[in-house]
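A lone chain, given as structure tokens: the form predicted on its own.
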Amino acid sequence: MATFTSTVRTVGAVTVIDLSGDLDAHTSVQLERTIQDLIQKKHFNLIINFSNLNYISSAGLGVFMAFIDDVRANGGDIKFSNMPEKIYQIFDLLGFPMLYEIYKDEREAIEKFKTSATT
């Protein structure tokens, strides 16, 4: 099992949190943490890069459900990025797609903030 890390950095007005290694029941704790205090913070418009994360379990899948409607409430957005195949079949599985944009790349899901703040 691979070790969970979640590391945030800000790219303009968008906060992006880097996912890695095995996120289950467990390391959900930890990104649910972090997201909360982005929250706290009053970061709204999130990206999830998934490039380096190797597993998610159903309490991994729920912590993005508990924040959907705290974030889009305050204006913004939870969007992922860069989801290997596997993890992608997961949430196409449980319908994600239909509740949550999902971008091939990162630069591609900070261009679409950047469009729904002009519009």
The other form holds:
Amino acid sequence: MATFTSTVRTVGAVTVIDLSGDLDAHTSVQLERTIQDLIQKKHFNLIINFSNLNYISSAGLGVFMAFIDDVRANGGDIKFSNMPEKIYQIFDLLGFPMLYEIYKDEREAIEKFKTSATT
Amino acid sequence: MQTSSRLTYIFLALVIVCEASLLLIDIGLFYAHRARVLSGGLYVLKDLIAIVMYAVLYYLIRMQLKRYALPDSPLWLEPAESFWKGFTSFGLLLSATVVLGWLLPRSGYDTQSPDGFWRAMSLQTVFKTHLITLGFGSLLLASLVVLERLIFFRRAKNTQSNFLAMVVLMLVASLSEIGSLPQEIGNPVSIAFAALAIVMMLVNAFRLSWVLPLSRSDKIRTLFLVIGILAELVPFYAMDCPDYFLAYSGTVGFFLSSITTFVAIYLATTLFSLLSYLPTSEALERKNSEVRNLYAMSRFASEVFDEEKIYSSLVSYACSAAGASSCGWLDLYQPFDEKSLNAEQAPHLPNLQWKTSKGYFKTVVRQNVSTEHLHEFAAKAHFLWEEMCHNPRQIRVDDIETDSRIVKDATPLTNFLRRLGRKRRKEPAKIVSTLSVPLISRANLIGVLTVAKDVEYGFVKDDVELISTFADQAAIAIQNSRLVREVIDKERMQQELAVAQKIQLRLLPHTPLAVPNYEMDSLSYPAFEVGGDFYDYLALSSSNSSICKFGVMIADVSGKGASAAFYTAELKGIFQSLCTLYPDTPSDLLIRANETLSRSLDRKSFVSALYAIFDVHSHTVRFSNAGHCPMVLLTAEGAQLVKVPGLALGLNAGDLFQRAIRTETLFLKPGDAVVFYTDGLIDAVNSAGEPFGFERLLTLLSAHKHRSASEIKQALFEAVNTFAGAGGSVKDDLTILVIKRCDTPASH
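If the structure you just shared is the form predicted on its own, then what does the corresponding form predicted in complex with its partner chain look like?
Below, the chain from earlier opens the complete complex, with every other chain and molecule after it.
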């Protein structure tokens, strides 16, 4: 089984979290801690980059649900990018595209944050 | 008892008779001496009678002593007691002899007479001889019994034979004197045997194993008694008592004299042994108590599972090992983590707290020390706890006033002044030198044991080793007790999970509905004890006692385990109460279910659900999908996924859900079937890590399109299991539900 890792990068005012491996009930705790830390440090513009993620379980999806209200209440957002096809299918099935902005490319998402900041 | 006491009386009578006849013979001899009529044969007779008499006397004394103290009674090994008795009775006899000598001045023997004979000065001499010999003789025989016991204490292989050899040699030497006149005593044979006997006496005199275990006070007492008895021997010899023995009977007198020699030799060696052991006896007693404590602690460690008890006995053992005027306490360590405690909460907890950068210490047991003293110490020596959680090891503070880790400007002069200052203080300091040892179990710090003394440099290497051993033992005991508790907790959890599993299984329908022209079947397996999958059938309306409309719900709660299982129970309640309220449109039901669930689900959880309403008359299925896996429609043409947009329940409480959800209608031809499933099926992986996926599902279902609902369900289940097989796994709960409109009766 591929081990799960999440690394945090900062691109200007935006924080990008790269995910890789399997995000399941056990590893989701790790991601939860990472995002919680970022929120405590007042980073509210988050992009989750899925390009290396192999598998996501419902518990993994729950992590984003847990924080989205907090982040949006603080004027930020969680945006998704670079989703592999099979990961997108799962998000699509549950109707996540209606709740989250999903971008093909990370740069698009960063641009989107910039434009929303200026307006 | 009866016969033995009778025997005693007979023997006693025998002794009296022998003594009387000896006395008569001696009186006769006294007058014969005066008349210068001498017969050597009478001396042989006298010796024989005396031998018999003293043999019997020895037996009686031995029996008497044995009755006085049974062999296993401690009196035998209470040498101080026996020595005291020996000392007093010897002293009494001596003073009696002195008094007798003063009362009867002319009662000695004239050993310097011209004809070489020992000449009794008067008839009183004969009586005095008998009194002295009988008195001292009995005492010497008793001392032989006592010495035998002492020599046999912790006997070695040769102890008994050595002792017997000595006695036999003494006897042989004495017996060779049979018939000798007092002045002739000392023939070469008896001298030779006596010399051998003295060698054996020396050998036996070094059997002193009883000295070592004596307590210090007993040793001192015994020492003085031994000196006393040895001192008593001086007047004994000065008054020529052995001469009276010889005059009494050559054989017995010689034997009694040799016993006297043995007693003197034995007492001399005892004296030296006592002197040499005396200085070390305190250390020995301490070592003994250490061994006892260590033993008690190790037994304790293997038997007691009550942690509180382990803590308190550890502290008390450690304090007793450190000696009097020591105090000790135990701090338990609790590292900070988000689960139990964080740095902000810790200081507000009750009990004594020592906060460090990595965790906090809580004093659970303290002995001989007040909280004020502890606070005072902690204020000075905070480094101790900080050091312990970074690098657990023994930490010794030799003097708290001058230690360089506590006091920064330590120079010899300031140190001296500080120590002087402490001496002047009214209240003596309780904690001056300390020793702290960590309790470590499975490489984790459990706590710190600290022992303190009120003097500088109070702990030497031995103390450190002993206290560390105690701490290690206690750490093992604590670990054991925690493991036992863990096992008990785990068992209880498992029992509760088993109950939960039973309840959850009861939530799922036992048997499918009986609907004309339709057949249905299902299965559900949780990945763990309890799962998050749920499905249900419900008859919505019926005419002529046959169902004409029924609903089917399949749902999957996000996450696994207990929380998911609770939501499935809630789901069943919601579904059952809503289904009759919304019998026609599935989306209406799901919208209401979403409203209810959004209020009760926690933020991380959501539920994917698919609800379908079957109309038996029109053969239509109306269904809505709230984020669940698309259902499969299985027709004569093959299998196809039927995707309908929708949002999972609990993701959005507002109108987004309402806007997203759709209701679709399908028409079922005879032989058509719909298959519902949860993502456990799609996500099942094989050994290569590939998922089962939709492709395989559709291919498999197409191949089984002509089978009955039960057969399709079974085929699908077997296919997934074979696919996951060895090396793969069905990661999630797995549920399959098949509903089929039967073929026309003609086609059967």
